[in-house]
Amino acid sequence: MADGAPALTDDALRAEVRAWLAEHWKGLPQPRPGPGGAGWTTTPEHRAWLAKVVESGWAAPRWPTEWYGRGLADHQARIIEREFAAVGAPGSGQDRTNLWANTALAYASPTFKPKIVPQLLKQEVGMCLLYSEPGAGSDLAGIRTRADRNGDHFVVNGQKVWTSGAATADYGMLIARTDWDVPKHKGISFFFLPMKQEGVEVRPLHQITGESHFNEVFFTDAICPAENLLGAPGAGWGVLQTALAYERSVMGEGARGPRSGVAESNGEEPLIALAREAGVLGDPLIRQEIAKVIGYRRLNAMNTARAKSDLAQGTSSSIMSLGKLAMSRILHEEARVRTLILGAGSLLEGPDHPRAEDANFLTLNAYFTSIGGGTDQIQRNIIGERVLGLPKEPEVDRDVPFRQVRGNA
């Protein structure tokens, strides 16, 4: 919908967006596996689909129509979701779910904003978190990867670890500290750094799960372009408050399903046709555990839609940590059903037991959400003092300069 033009009804809006796709949606490859078992890798087919959906509106219909939206409000632009989902065409309610872009749309340089914002959209980047270090993962505001400002770019040196797809990536999002003679929240900044460069060294991490998902990340005299700053100088730590809460949206949204490949169902909810294929359906236990399993998940879209509902362009939201939090445990109660469900059938392993192997797969990798995007501990400490309003806990450091803070001098 162009600037000025008078706004379209719900029907029309609808008409419009499934004559689009009857026009364009042919359907696309599966995407493959990253390197390690690490996301995905699109394919050309994927990309090219995603240029149209991005060129047409589609892609991110609640922003300004100058930054390739149709400034719809957010009932209409869910509207269009259900459209491509209907098809199951990728690509649209990227306003919502593209941490990437949403951030850097927020916050990103006038001169950098729209080099990496089409790109961001239209996944021709790829892109990896850089937030964690040996000595700051529950505290993030603990950084001591530092960037140096020389001339017209920063120097980075320092390390992160607990970075997915960092050995694909061509940018991180990285938080680095620039003062040091201010308290820890005040002193850090965030950055777009280019990572296919002679300084960032990028070493794999071996899961319990046999996957390689996550890396360690070595900075020595990395260069990152001042353009590729985010906010103000010292002021990454709103930033990043953005980006956390787009990621833990996300994760609070959906999970990684099993990795067998074997069919489960034709449509049926998983777990009851595991139970009805194991013979076990008519168990009470069982059927009582489906059944609180699929009431959790309920509950959480529920409030994880409540929760994007009220998330607005470059803001954060307290109330994305119970999406997260309540994520991270469905997935441990539903490998826990799997699990019951099985039996002693459980314990076998490999791809001669499908069931078994994802049963286990899923229980180890459950673990996954209950760290990553901040841990349930740090969720729950979220929830009391933003959300409950309870006190917060003691922080002797907070308000000390952090060069003078223990173990930095």
Given for the second form:
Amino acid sequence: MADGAPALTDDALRAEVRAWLAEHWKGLPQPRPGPGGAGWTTTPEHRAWLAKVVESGWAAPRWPTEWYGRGLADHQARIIEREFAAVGAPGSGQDRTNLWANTALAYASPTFKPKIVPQLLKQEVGMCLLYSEPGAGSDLAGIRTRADRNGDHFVVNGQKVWTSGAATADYGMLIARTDWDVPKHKGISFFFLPMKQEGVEVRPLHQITGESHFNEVFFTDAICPAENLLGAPGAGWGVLQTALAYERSVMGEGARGPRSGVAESNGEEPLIALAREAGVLGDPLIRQEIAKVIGYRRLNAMNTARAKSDLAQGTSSSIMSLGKLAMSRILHEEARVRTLILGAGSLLEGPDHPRAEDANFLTLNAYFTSIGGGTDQIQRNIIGERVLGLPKEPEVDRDVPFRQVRGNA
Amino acid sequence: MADGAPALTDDALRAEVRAWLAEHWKGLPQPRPGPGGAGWTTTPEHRAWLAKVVESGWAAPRWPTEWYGRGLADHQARIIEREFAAVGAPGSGQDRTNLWANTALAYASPTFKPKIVPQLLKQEVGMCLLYSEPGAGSDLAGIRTRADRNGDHFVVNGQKVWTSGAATADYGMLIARTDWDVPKHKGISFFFLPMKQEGVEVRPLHQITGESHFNEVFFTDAICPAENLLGAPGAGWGVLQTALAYERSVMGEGARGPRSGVAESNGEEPLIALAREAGVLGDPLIRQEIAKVIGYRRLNAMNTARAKSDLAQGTSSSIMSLGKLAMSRILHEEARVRTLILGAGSLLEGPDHPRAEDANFLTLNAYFTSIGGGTDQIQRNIIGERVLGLPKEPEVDRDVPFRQVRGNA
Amino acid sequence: MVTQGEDSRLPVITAEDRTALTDSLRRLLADRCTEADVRRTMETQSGYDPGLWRELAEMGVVGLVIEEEYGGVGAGPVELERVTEETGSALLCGPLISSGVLAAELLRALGDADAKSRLLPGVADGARLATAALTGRAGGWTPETIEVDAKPGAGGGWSLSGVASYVTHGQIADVLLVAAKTPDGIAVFEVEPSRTAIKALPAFDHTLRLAEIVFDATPARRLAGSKPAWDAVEQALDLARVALAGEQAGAGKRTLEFTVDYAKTRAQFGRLIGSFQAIKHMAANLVLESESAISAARHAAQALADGSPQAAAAISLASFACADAFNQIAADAIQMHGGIAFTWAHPAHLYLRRARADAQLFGASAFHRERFLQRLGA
Amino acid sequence: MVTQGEDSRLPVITAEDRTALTDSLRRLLADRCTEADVRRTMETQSGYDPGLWRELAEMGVVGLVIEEEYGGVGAGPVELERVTEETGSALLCGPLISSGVLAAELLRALGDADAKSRLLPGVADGARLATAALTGRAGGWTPETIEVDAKPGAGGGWSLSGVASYVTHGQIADVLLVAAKTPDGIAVFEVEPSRTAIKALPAFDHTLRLAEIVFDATPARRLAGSKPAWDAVEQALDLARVALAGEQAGAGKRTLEFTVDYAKTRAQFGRLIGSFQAIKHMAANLVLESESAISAARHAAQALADGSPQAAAAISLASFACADAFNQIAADAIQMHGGIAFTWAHPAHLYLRRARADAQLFGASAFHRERFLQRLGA
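Please supply the corresponding structure for the form predicted together with the partner chain (the preceding block corresponds to the form predicted on its own).
Let us now look at the entire complex, which starts with that chain.
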């Protein structure tokens, strides 16, 4: 036991959680999960419940007791999560799933950490990611947003894109360059930037699909207190890698499907239902294509389940890193097969043509997965290098001061 | 006119060729073309005919008169070729198609050229290519066979693979390293190596298909006269590029199909005939796949025709470089569709099962096109860089003395 | 200049004429059909630029394949294909194929002299916009998909009832030709658009206009013809398919070009992204697709011009090859651009939308692969 | 240790037992089933190594899924699949699936107590080799493809006439089970191999043995069964498919491993080839294929063990996913090796040949995709 607390048996722990839930859990008004994991459920009742969970040590039971945890091993933490899940109560397992809180716990400064960690666990603050830039898409180490030290704070100037939730966020997890005279990976620092200030301007970004889920964010002499620096100055690349690992591991499960929300009949596979409705379920060619796509989806689910089971057994699994690439194929292929099923029907769009809307939306939005959060190409590099151990490409700019890197002159 | 000869009209030229052919062409005993273009038709009658064609200036009419040519422009040379083709007489157009003779004409030394050029045009000598090595597959500049100057000759040591016709060849076109202290492209020289000597050992290479069309060739103090050097010492890479350009431009047209030689019925597309025979021509799925493959074949033929027509009109065409990549896809896809058509029948092999033999042979032999003569991956590099003008990859060994290149220490 | 056979279209304009035409057209489009023009035009209700349309008509592009005696140029499929390579490349918005090709060729194929002399001159000079309604709500452009029934009425007139859909530029057409089922097979009718109920369908390709047209005892004039009407429809569809194949080939080529240009200027990881094999090899594969599409479209045009018995096979091959090529190029182009192409402001999605539309019009790839095989005797 | 339900196979050996078994098996195969052993064995007439076969039998691998009362281990699909991952990885030659799985499971599924007690002990201890002839010359492993007719004879006996083909290891079988058509539907018969004409078929996968068997009024014993005989055949086929899926997943994984190892040591252009994106990205795609195949095979095994109503769908999914994955891995592996893999001496083509064989046995991918969809209710 990390904190020297007396060891609890699994059964005793389970009984304790059940008793606590039985006493406190009364349900919540309908929860409203935010899009893509980046938003927050913001009802006062929800926040009150979370505060209670956090203070009782159920929110992050793997964490040490001084940080709202219980210092429990993974398998006991999972017992707690299962009990919460069984009654439908949210808030547990944040030591596994809360990107912001985990990053802050690991890297925040001694003065900032006590302020921000409970707020994050209780979801009292809105958050957004400030990584991508127009000039640095796949190559995050090539960012040019700058943060210059000025006494007890940093002054931030530059631009970020593909940010969701920026308009309502209290803080953004920001990577910015603090040193231009060292190689590109070494001059980056990681901040919790206060968003609600004059120097931060948020503009909607019009996507290929016609929607605007994302923002561009412009910084003009925005101020960030020095205590909001995570990790040492210039050590931001390492902090970022930790934060990205959280994201990638969930991206294989969470991509968006069709937009229309047309109810699918009786739990049948959506593609089968669509083909039946379109009167082409008897087409042998279409049947093969449908089988392939359903197959891809199920294989990905099986891979994810196997990875989780490996993890639960203490074996680290490399399968998790495949999910994003698999999902990219699933979405693009499903879009293709939906188009095949609809035929000329796919020419249309708009609310009167929800099936076409689905197929066309998916066709475009699939790029959100195959480009966003690291392109498929980057993902293949990662799998090749980290999973298979294949050698890296010669990196021409790895040891060059960033000022001298092509395109930064 | 290159030689100041009086200009002939097209009609006069056509009449002259026709008259000459009418007088001399009596047909030949059944010709036996060698495999893959590397072998030779070797009947005495055939050689006698070729000698007559060469001496009359029809073999290489674009060449200057002192080299058996007539100094004609391309379009007049084609008139000659068409007249030869019309009566079925071989031997013309070698200024366009004879790899060996063109290479020798361009680069052979003043003393060697007069000996070798007529022999090559008359096909009195057998030839083979000595390029690839076990350690240098795609990366021909990485060869390690060495040729060391010793007075009036070079001493050759090393090993080559994927050589066809080596057992019967009189000369091999050899690339070997003559300087180890300059970057890898700069230390290579190009030779016409006499093959019939003690220092040259030829061993059959057993292919994936079970056949042995290729050899490994081992050199142990083999001797090559210095006059057999083509181009300057160390300038072999440039000679090689010229020679390779000839090969690549024909590879898109000349890949091998099925092995069995089962007669295809009545000129019907082979895949249609196969599916009909197998009783699956009504299968909608198989029909789509057949259509795709026939489509690929026809598109490639159309591309080739368009490239030739562009060339004939004096426009240089980049399409030619696509043929090899296209053929690779055609062969692999045709193998796949043949397998699909045969189903369980594809489990078999041998003379009693010629259809299966075809499908399985093609499955394996398709790699001859997708790997041999530069892999598909190399071919995509070439198209990307030379056709599209995309930037090269950083080449880590381009400027490094060959002795210091990885794997050569 | 014109020597036009009945079943084959002999070269009627020289190669030099053709080059001059495509050169002027390219210049006009570079000037008047920029990305900004396309975006502006596609947001208008009519979906075309009347000023540009007039210029195209004056240049002979609108009446390109219409016989000279009706005010056209009298050119053939080969010239048409080269022209649509240009208009496809520029993403031209408007009824060029609907009016100048599909409807005009249907009139020509039917051979109804009266209809031709009444209608073709206005189509050729661009003053009137024509289209043809040839399929029902299932799409497919086959006789079985027609959902309009024709009944003979009094005085030689007919009346139509039913629905036609995916009618290209139906909402702006002055002349409407309709394929309908009669007791003695399919026939083609001329209908006054104002006598029908025309509903504009919202198209995913914003540069396209589609309509659904409802007929309810709508008076119609049956067009005479020397061959079965569906044969005439097929002839018109085949010429439209050649035009569409050219459009796809030209648009695919342009998409590849601007994508390769981007790969030559965008740096990541300290290198131009075009130096990475992931990008370079994708581009190399697309060159093969793009060049094959051009070869296929031109070959189909030539086969049709020659009156080759293999023309239908060549056209279906071009239809699926060009559709598949353009779709793959447009899709990969977005991937190769990365995040920047995921925005509304980037032109890549306009080409992808066009690619998806073109892949459905006048028959999708699976249909054409099947037809190709049938025409090969399988 | 055994608690075996009728329709579901509950875990009968612990996870620790399973790990111990696969570990010993892996060691045995590493020692006795090297590439050299495979090449030697595949050139023998029988196509298996009797000494190794005895050791496999002693280890319990041959009788793995045979009930304990007949000398087997009484394990289920989950253990079987883990075992065939190992044998597939090593390219084991021999009748493991034919005898120990397909024929043994068919006897179990039919439930003919007499036949089971006569035949299974010999199969379980490896002394007798069994196989099942379940399809005709069209292949396919469906009732329609059966070309053997059974007629009742005197004294309760039957006689068979016709042809069975693609009989795995038919030429070395001591026990031959045959599916044949009777007037009252398909039934399964036991036939004395020496009473038939067995022709060895040359297999492209040299590690496999296939036979065509001709019956000409061949005396046969009809096996009793509590369920329709084809249901029993399907049950046996499904277990064999799980075994085959495991074999494919294991072989695919191994192929990828040695290919990646090659890419880590082979230098071209002054770099290890695995550093080129062309190679690296191909390998990354294959990791997804390989891991998906393993997941699919294991999931199918578990579904069958659980007696899940979704088991047939899961098995068909595994069949096409594993076949397609192994084929793609084996094909790309050759490309990634370059010239060296184009030689007879390189093992890559042995895996490609196995991949092609496995992709046909007991139904090809298109068949399984169709069956998968049907089992999903479509």
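For clarity, a rigid core is taken as the largest C-alpha set superposing within 1.5 Å between two forms. Keep in mind the model is a prediction, meaning the values are calculated, not measured. Numbering follows the first chain given and starts at 1.
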Original post:
Taking the rigid core as the reference frame, is the Cα of residue 337 displaced by 2 Å or more between these two forms?
Top reply: yes
Original post:
Comparing between these two forms on the rigid core, is the C-alpha shift at residue 65 2 Å or larger?
Top reply: no
Subject >> residue 218 C-alpha relocation of at least 2 Å between these two forms, rigid core basis >> reply: no
